[in-house]
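Starting off, we have a lone chain in the form predicted on its own, written out as structure tokens.
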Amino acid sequence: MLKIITGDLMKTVSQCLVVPVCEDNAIHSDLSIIELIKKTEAIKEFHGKKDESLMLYHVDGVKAERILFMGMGKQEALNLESFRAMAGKSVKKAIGHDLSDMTFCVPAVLPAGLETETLMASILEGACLGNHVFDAYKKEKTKKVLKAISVFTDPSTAEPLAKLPARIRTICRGTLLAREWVSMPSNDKTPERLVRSMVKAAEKEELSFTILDDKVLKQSGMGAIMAVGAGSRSKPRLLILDYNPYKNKKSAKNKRTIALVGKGVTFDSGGINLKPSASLDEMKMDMSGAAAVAATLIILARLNHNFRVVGVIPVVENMPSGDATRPGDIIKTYSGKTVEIGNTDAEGRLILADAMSYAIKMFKPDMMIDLATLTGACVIALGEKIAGVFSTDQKLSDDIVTSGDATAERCWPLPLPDDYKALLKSDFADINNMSSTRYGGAITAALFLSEFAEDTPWAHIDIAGPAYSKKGGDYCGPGGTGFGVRLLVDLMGKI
């Protein structure tokens, strides 16, 4: 439960107060917060720097059985990360004393830049996203996550965000979900069972779904996707999610529809063209794009959101055997165009151009944005916390990268340089889906989705470095990181 609060602090009751503090002590006025932060002045370890905590149990006057004070370092260099953080690793800090509940002070003085309600939200999604543990396969649980979560600040600022708290639980359990789908092993979660799984999430919200199956896959000619699935017993799928708030409105004015596409690779072996065994566990992780697409369907439904968007995901899984794809093979595309297959494990590409071309003729799209764990060469280059987006219209790439810094899921813009189509040509076909070198890997995949974006605004979304931790963060667990969903859910708010 997420909740905003207001009152005597001193006298409000929890089992763990958080107090942020700066070097200077300059983002409080409330004298009662002021003379707390005070009380730390006697303990030479604590001087609000940045990742400091000091901990003090039954302070005298205070109803809270503790207070954690948390260190932001210097005022100047505050943002809205700086606070998901320290809500994020406070509430690790509780889980791990086994507490229930957790009250944050919220700054009065607001650090440059900044705005309440966005301050407020970063506090509460900080703390909801680092509030879950994913134990599923663990038979003994032993973290428990907190049952409460308050916010706590003055009157005038509680009743004009109300409703803050609902929304930002709302998209965070998107995210959570999204996670969890990515963090499930594959043997969980094959293309059925993995559609399965997002329909039965779906059907609770106003969300229509169709599932193509590989006999209907087959007969509509989407033979890009039957190729990358070829070589597992477990058969493709594609899935459609439509959020269609215009259906039950004959009259509606200025009506649009945007496109999410999301790759599903429930596992990528790399096909006959077989990965190294090098983080090989890790490629349970390909679907990612698929698990965010979803989830962000699911949480625009929840939040009655005021446009069309349809969700288009191809769900396979990539794995050699005598019916698997080989390279020299070439197949035909759901749009028409051939593609020699220069690579197996340059599959992502391929179920991403079927889907991509299902969308542009089924609904025609207004927009239509891709996201994709599609290339290690977008590793490379930006590392594991920042997406590259590649796009044919430059304000969607804008629009993208400022939704990337306010939810702190971070893009990058790359370049789409048409000479660079000639690394991807043929001799045998349209198109070959692997590049004639190894340089600019990111570039030459984008390059290749372009050719099925047709005249439809586009933008795809690299998100194979930031989609899955091993080490987790300050508000994510190890594994799936749900990258993409706060991304797409704040775009949507804004195009």
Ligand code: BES
Contents of the next structure:
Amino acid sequence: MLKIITGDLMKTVSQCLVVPVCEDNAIHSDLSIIELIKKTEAIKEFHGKKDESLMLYHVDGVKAERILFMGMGKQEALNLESFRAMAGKSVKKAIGHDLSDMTFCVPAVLPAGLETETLMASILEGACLGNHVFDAYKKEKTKKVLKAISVFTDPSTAEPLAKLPARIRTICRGTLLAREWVSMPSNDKTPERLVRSMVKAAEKEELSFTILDDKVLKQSGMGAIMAVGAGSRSKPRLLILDYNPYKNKKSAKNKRTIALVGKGVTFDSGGINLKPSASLDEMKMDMSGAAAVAATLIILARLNHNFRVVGVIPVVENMPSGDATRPGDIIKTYSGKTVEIGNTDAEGRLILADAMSYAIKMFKPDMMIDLATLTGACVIALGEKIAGVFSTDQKLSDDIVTSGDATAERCWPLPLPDDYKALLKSDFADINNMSSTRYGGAITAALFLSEFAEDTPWAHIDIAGPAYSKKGGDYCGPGGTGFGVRLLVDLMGKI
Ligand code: BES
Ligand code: MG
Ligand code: ZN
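What I would like now is the form predicted together with the named molecule, since the data block earlier showed the form predicted on its own; can you produce it?
Below is the whole assembly, all chains and molecules, this chain first.
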């Protein structure tokens, strides 16, 4: 449970009160707590440095069983992400101490440039996302998540934010769902089973869905999706999730439709161009784009979003076998364009090509955004925490970067240079799925996709780096990060 509480902080019943503290004696918290802090000896050894923390038990005059002081570092360096991280770390500590509830004190004096609502939202978000343990595959479930998380503030701050905790909880639950799909091992998420799991979650919301199975995909001419799935005994699926608030309203004005497309490769072995063994286990995460799109739709439906959003999600397994597609094969995409397979490991762009053409044909979207763990080259370029954005629409690109900053799911723009398209030339087909040079791999992959965007304003977000974290972070365990979910939800609220 996530909530905002008010009252007398000293008398608040909680197993643990969290007090964020800055360096330079700038203690941002409820004033009565500050007075208390000054009286305790132990606090003299605590300087509020980043990553510093201090737990005090049974402090005189405080009803809560413990106070956890969390160092926030220098005041001028504070931003919303500092508060998400503080909250996530605190909750992880609480889980480690086997607690069942935690109460956060909100800074009484706001650090420069921060607003109450987004600050509260960040604390709730970091705490809620940190309050998760992926132990579905462990026999012994040793860690228990907290049952209640509260943020304490004064009544005048709390009142206008009454709906905030429910909203944040919806967004975080969706994000955690995406994380679990990504962390799930590939033997349990064949295309059929992953799609079924996504539909099961969607059915609980006002979302309609369609599943195209391999027979229908073949009949409809989705040669690219079929070619990538050819080597696996688990056959491809195309999942369409449709959130349509206009359905029962004839006179809705400003009818808009945005298509979200997500790469869903449940395991990317590389196919006949088999990948080397290092980190091959992590290629279970190659459906992170699909997970982010499905989770976003579920959240938007729950939040009664104001315009139509469709998710088009191609799901396949890329495996080598006697039936697998070979390098040199030529396939026909749903758009009619033929593709020479230069490399079976460049499979993401193939399934996205068919999905994008399908999205345009069926829904005529005003805008289309795809999310994909598309290239290792993007990870080389931007590292493991920043996604690459490519767009034919400058405003859309700017909006994505802005939403990325707001949600700490950072994106950085990369170019779509027309002359690089020559690198995708094929002697035998309309286009090759592999560039003739290994340089600029994230760009050539995006340029391949651009061939299937037609004249729909489109953006591609390459999330190969940030979609998965072997170690985890302040408010994320090891495995899937759910990257893109909070960003897309924020973006849909802005555009
Ligand atoms: N799924 C990979 C990209 C990837 C790499 C995702 C690292 C996450 C972490 C993609 O299908 C792929 O194999 N791309 C190739 C393209 C190449 C063959 C043109 C790559 O990046 O090497
Ligand atoms: Mg690949
Ligand atoms: Zn892949």
